[in-house]
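In structure tokens, one chain follows: the form predicted on its own.
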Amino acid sequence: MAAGEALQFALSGITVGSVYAVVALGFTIVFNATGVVNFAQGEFVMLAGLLAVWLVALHIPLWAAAVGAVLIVAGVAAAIHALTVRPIERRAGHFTMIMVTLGVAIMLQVIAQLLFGTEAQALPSFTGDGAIRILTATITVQALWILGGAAVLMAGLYLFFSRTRAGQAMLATAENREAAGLVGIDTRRVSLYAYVLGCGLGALAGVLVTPMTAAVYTQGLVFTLKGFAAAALGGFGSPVGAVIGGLALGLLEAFSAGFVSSGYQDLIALVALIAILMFRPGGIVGTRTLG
């Protein structure tokens, strides 16, 4: 293997396990804290990505487009949460949870296909289209843009559930919802934050992987398995093996489309996944909650 082939690999499969790490983190959030499962989440990816599209269309400034498709997004997961999560989900079991989730993802791809149409759509790199160079390798400028905004994202949430009262709720009630109740928490608030900050991690992806892959309505189901892949690569629950699981899903994939092919990049990976779940069922890291 060269050395500058290596580097180059690295830099795209750290750059793709990013929005990964990113997506898997969104996973984490709403289920250590609602104990759902939102197979929905890669919607809301394809659905930011799509709007900042529109928006753009709309003569409506690149960096204005991004903030407004990620806040449409967080509202539109606020109104899916209290439509379907809110109701159900002290009385639900796991298996309808996880159909009513199926269900909002569906309901979703069909809305984006009626509203923005079957074709793929671009969003224009944030500062342009060039590339760095570095030693043998490049990197694209959005690609360092992906790279920073996860970087800050994971360093944000670490404040937020470290320093904030509302990030300590999170964590109390992902420790035990029926004491966090009990000690004055309100934990169907709780609920709501959680999802709707799940979801708007998956939106903030979109916006940021978009000019890089462009969007169409299909591509939810895609961000969706790659996302939930990662958290149980790194551990189910643990926002830490999320960001652990997105870069090995992202490098193994890099690696394995340069040196294999890109053909057989999504099934060695899921055999990469399946092997490691059999010899460590509670991933990398192990399943655990947000603290």
The other form holds:
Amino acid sequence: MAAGEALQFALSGITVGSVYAVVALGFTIVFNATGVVNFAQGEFVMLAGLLAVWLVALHIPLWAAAVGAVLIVAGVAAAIHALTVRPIERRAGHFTMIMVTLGVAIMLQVIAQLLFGTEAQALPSFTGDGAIRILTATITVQALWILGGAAVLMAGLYLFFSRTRAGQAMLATAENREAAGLVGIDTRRVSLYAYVLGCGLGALAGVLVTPMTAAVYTQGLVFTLKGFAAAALGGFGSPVGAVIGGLALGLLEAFSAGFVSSGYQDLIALVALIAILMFRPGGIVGTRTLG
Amino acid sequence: MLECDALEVAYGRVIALRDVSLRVQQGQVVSILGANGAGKTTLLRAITGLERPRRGRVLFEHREITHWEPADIVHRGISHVPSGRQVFGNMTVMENLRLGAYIRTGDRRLAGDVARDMDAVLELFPVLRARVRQAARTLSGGEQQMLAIGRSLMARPRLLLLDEPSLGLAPQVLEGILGALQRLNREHGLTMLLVEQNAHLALDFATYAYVLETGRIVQSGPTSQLKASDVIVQIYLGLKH
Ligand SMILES: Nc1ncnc2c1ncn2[C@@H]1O[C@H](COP(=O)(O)OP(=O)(O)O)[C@@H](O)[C@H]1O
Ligand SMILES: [Mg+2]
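Could you output the structure for the form predicted together with its partner chain, given that the previous block was the form predicted on its own?
Once more the chain from above appears, this time first in line as the rest of the complex follows.
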């Protein structure tokens, strides 16, 4: 392979991979704190993208539209938590939870279709459509926003979990809900915050990526699949695993699209998911398994 | 201080506690002894809101707390050292202790108090001091038990509930832990309710004891009297009255 091409594939792989990583982190945070595998995760990516487009069309400045879209999604997530997660968390079996979260996903998709139509809609890049050259490869300025945004989010999450009282309460609840209750943590409130945080991360990924991909009401499922595959690849339940899994999946897709053919990306995520579940169910970092 | 009134707790159709009434006075060390499966863990779980009693009441300092959430009960002053220790294994010893003080760490004015309590706990269990940055899961069983007790103490409870702290510990380690608990009772007047399978330990440690057998209290009295009776034989052999 040409070294120049490899650099180009690596750059785009890491860019896409960091979007997957953020979505996978959202999955992980929700799963750890609530025990719910949130198959609606990708719908929040979709919803934030479409909301941002809609707000921009109302002549709201792009940055405010992006922030607004994330906040609206956070509000929607809080409502969904109250209506669907609280009644089932820690009680229902995996099958029930999957049905419920899939139901939420379908509902969000239908609502998005009714509100925003079926057309794919573009969002302007944050700071123009420029690109810069790195050695033999080019990277768009929006991709730099994605990489920078993902890095800031990851650093922020690290600080949140290691340094703040709320973050420690979330970790404690994830690890042992009963013991967390016994030290005085309101675990039901933590579950709500974790759900909103996890879905909010999906929304942030959505506003970062939409200028590159456009937004359409059907795209949620793809992000759910990719985020889930990334989380499973890294090791379900591990935040570090989510990041590694996301980057690994992005790279895998970019290189195979470059050398085999594009158009197989989604298949690759599925194959990677099945392979990891069969041969290394604990994932790359792997401490826990689903089930 | 603590009063349980005709408590009944069931898991589905299995009734784990039936008509259990007991009292703990301020400053007392009380133990509940019973064989494996007698309902000791269930009793403590019902007191701290982890199980919902079907009947009966729990009163703490004259206030009914029967259907309260665990988090609200620790705010009221009861701290529960659960069965099997339940430390936060992926978190450090220091993080575990700070989480123990969770009900106070939201208020910056109490930061000094929390730091002093942390020091007092590490004074009480010096082996933990060398391990404050270690993940709790890397500790030995005895150290984890000390951490679980230390975490509970960080809430500054007025009543400490202990679920079989002796389980799986070497006699020497256990002696150290019991000594520390005894100091807490004598020097700080901390009230304790201990549930134990180890009848000798329970009778030596407490001044008053209840005997639990398949979910019912079958005997109670000052430990000096119970020691003289055949209660230990009954528990070990599971003899009925
Ligand atoms: N989660 C549960 N589900 C069903 N039955 C339980 C559960 N926990 C305890 N039990 C039953 O309740 C009874 C009392 O258990 P437990 O309180 O753990 O006793 P002990 O702590 O004295 O060993 C036992 O018969 C046990 O099998
Ligand atoms: Mg027990």
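Numbering follows the first chain given and starts at 1. Everything numeric in this text was worked out from a predicted model, so none of it was measured. For clarity, a rigid core is taken as the largest C-alpha set superposing within 1.5 Å between two forms.
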| said: If the two forms are fitted on the core, does Val16 show a Cα displacement reaching 2 angstroms between the two forms? | reply: no
